[in-house]
Amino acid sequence: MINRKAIGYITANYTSREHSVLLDSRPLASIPFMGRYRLIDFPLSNLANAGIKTVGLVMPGNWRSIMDHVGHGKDWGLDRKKGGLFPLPGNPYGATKQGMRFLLRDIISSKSLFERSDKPYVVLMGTNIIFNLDLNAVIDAHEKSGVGITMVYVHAERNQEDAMSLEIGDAGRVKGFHQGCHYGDNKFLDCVVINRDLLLQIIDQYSSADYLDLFEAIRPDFERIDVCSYEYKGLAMGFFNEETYFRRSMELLDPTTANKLFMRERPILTKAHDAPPAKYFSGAVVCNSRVSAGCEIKGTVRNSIIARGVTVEAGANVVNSIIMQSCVIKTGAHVENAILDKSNVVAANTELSGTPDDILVVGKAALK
């Protein structure tokens, strides 16, 4: 399926503002996310779903990463002689300014993109909000509506100072937004159709304003626009620091939940690793967790994330933690309400604890 209606366009070059060791190496795009998925797998597979063959990458200055993980796009169908993964220039800085996801700078740099499309429409999505949206419905109610721009939103289910909330009015129609979302708000998804011809336009009267997010820019404009809404009901998980990372990856290991994100008719596709099974030995306890491909577990794992390559000896215990890609947990090691990153070796009869409410962090290759 190929569609003929839409572009895509994702902004990867923004940052937490609150420092973490998860991001000195890699952008928040690339953050590995349930044992086997970056958080940038989300909006290129809900492109990729909708039949969107053509998509634009914005990429950040620590963009390597990013690059390893994506590479062409063959894994989402987007390694193609016409359209395809087109990466672009970004501010090398990237946007830490609270809120900031299309900065228009970023935009106009890739203005040559949306020339040379013949699709009507463009797809603008963020990287740290997930969720599994059916594009091609909101895509179909943004042409049915006649309107410049719809903004897609769901209604907030906790408070996130760093979400977006968007002032709705009659008919769906956008009159503003303000900075943070409280329960019930209506929260932006960072997920926008914007038509081709309006985007172009927006590029060349505010091309002095390209200091400023998209948003930001036009806000005086947004009658003139016609801004419009589309309502999302199912699940979305915003990722602003270490502790949203965590909890709402915790949150996923039950299943009721991890089914509302990841469904058969829309799967979420990410770069293929030839790796065998994981392997449980003689004596390994496994309960309420997700061990991907490549582990070896030998020893007890509770209520934890356990990415590919990880080896957990016999005798080892790891409660609540997040375990990135080849660590190794030695005998006797204790590691409780933690994330570490790839390749950390724990050494034996060590004790690594956080706690619930101060999740101990420790960064790539830390530990030797």
Given for the second form:
Amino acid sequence: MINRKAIGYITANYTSREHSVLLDSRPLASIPFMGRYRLIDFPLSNLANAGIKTVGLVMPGNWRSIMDHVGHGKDWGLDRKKGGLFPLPGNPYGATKQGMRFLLRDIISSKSLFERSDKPYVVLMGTNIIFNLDLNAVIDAHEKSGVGITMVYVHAERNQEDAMSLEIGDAGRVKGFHQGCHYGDNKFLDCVVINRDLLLQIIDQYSSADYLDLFEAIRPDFERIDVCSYEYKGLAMGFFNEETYFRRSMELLDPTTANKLFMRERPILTKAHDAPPAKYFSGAVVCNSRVSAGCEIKGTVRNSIIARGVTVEAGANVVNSIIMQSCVIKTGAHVENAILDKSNVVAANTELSGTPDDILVVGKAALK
Amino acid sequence: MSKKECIAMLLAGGQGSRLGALTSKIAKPAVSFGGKYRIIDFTLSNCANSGIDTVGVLTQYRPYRLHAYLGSGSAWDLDERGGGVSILPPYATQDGGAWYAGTADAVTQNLDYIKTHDPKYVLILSGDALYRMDYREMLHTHISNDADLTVAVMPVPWEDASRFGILTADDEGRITKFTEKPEKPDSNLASMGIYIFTADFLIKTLEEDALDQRSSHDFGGDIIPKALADGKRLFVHKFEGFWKDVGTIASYHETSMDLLGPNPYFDLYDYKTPIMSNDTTRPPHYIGPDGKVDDCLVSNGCEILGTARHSVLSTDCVIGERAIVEDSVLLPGAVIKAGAHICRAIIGENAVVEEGVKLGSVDTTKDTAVVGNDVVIGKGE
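Starting from the form predicted on its own, produce the coordinates for the form predicted in complex with its partner chain.
Every chain and every other molecule in the complex is listed next, the one we just looked at coming first.
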């Protein structure tokens, strides 16, 4: 059903605190993931699966790869006459590389999106943390509780200094928040339902603090505003550096884990391509791996994620690695504990290896 | 009213009864093929790759899944203003209306569609074969011969010629004779069921044919023989590439196998003329710790814990632990449970082969085993 209650707002202009060659050519929002996806697919799909037809997308300075991927939003049902996908100018680098994901200045400059809406609520989402959530359940809970803001969290399964934790009191009221989260904390998913009227009031009342994050700005007034929490019980994964990117990706090799994120009733949607099915030749050896469409596999692949259009030649070995789109692993080459960004060609009979604790990362088209 | 050079009429209404269980609930053009495609994708992609932007798709038999699949035509970049894909099912008129009685009748009933676009030429296609063809080359043949009708033909082995509609042509390519399944063929040029008509000639011919009580309103059976008898300018366009009808279980299976191997007869990986499809968004497939995949096409969403050899695995198939799949085609969502063994079989969409079941035979003199869509095969069945 088309959502009559909410519009969406995604901040795609946040990045990682740590430098990575994977982010030389793109913002974190459009980092390739799981062979055919990009992180931005997750907030877009969560909104699409809730029937939300108006989405503002706050852009970073290096927006090319995001626009290339999302286009007019057709793959998420956002090529609408009523509503649609609205790219919005954002702070080129994100406000802080740590902390919340909703810079007040960006929200203020997006004011007309909120003013023109006739829906009572706005769903705010970031792109660093991915999950598959029934947003309508959150919106319903928000509506029922009658509060101004509902913040979505998950019980943290690991320590993560870049995530935020919510301090939750009686009846799910959010009393405060702090940087970093430890096992068992209430890890904030950068996902919020807020009353549109309240958001417009905040834009007017807090404009002098526009250099702050939305939640930092309103922190002193939490009680007056009435901020509530909603617990998400599914799988959430945060991406803040190369290590988290590699580890979380590898965890998704396990079909049981992957099925918590990629479910048929709420599919993760992405830009459609016309790559043919992957082709395995005689002599290919593949185990515990995910392989995407358009791949040609003649060699050996173990414990790896192989993206669209990758060629693994006969006698080549790929072990414990993430190989992005259009790479070629030539015959006799050995790639282990590595992330190869798009369009790398690993020469015949060469070795390219990191260690399990120090993953080798090769930037886009660095090897030709 | 627009003026177009050439529009296509794609005949997609047939039942495809020779595909048996595979078309019990779905029209033949919408049957899954090649892992992530449906049979109609090949013809629609040919249209798109040939620059044809207006395609009328004539549907009749069990059309819902086909209509849903076609959608706006955007999957083939055929969502065009003033053209694109138009779905043309039978309809009622003030005089009552009728089902499509034959291939020519289907087009006759949609002459208004053709007249609206006012093309110079009309390409008649059917959505039941695997081939790549640039229809512009055929149109060039048609125009340079100043033809009324051009028929695409391909040379077939002489010993097979009596299974086809055979055209005999002179040195200039002008058709002198058309014989359906001749006992003693004097030509090995088989009709591919692809025609280009000059639009004025098509309209006049079909309007006359509609009034002919003795006609069965079929292009091959009535229109071509009549045009030949009337001395019209009929020419062949020779096609040398790979073309195969996928209209029977045996040819469907054989053609699927033709996609495999290092040098396949039909190469899905030819990116110059991509085959486009209205695909579902599913994650990359997973090969388990003990999975073995040898000489296969594997689509997104599959989970392979057992063994697959020389097979085509469509979207969302599952092969359980210790299960073996050989020389087979699994349609989307087919599940082969642990320890089952299937060989030379076609397993329908969302069909399930239960644990330990053995199905099919390596013996090529036996028929290909077929499990219909949504069917569950248990032990002892």
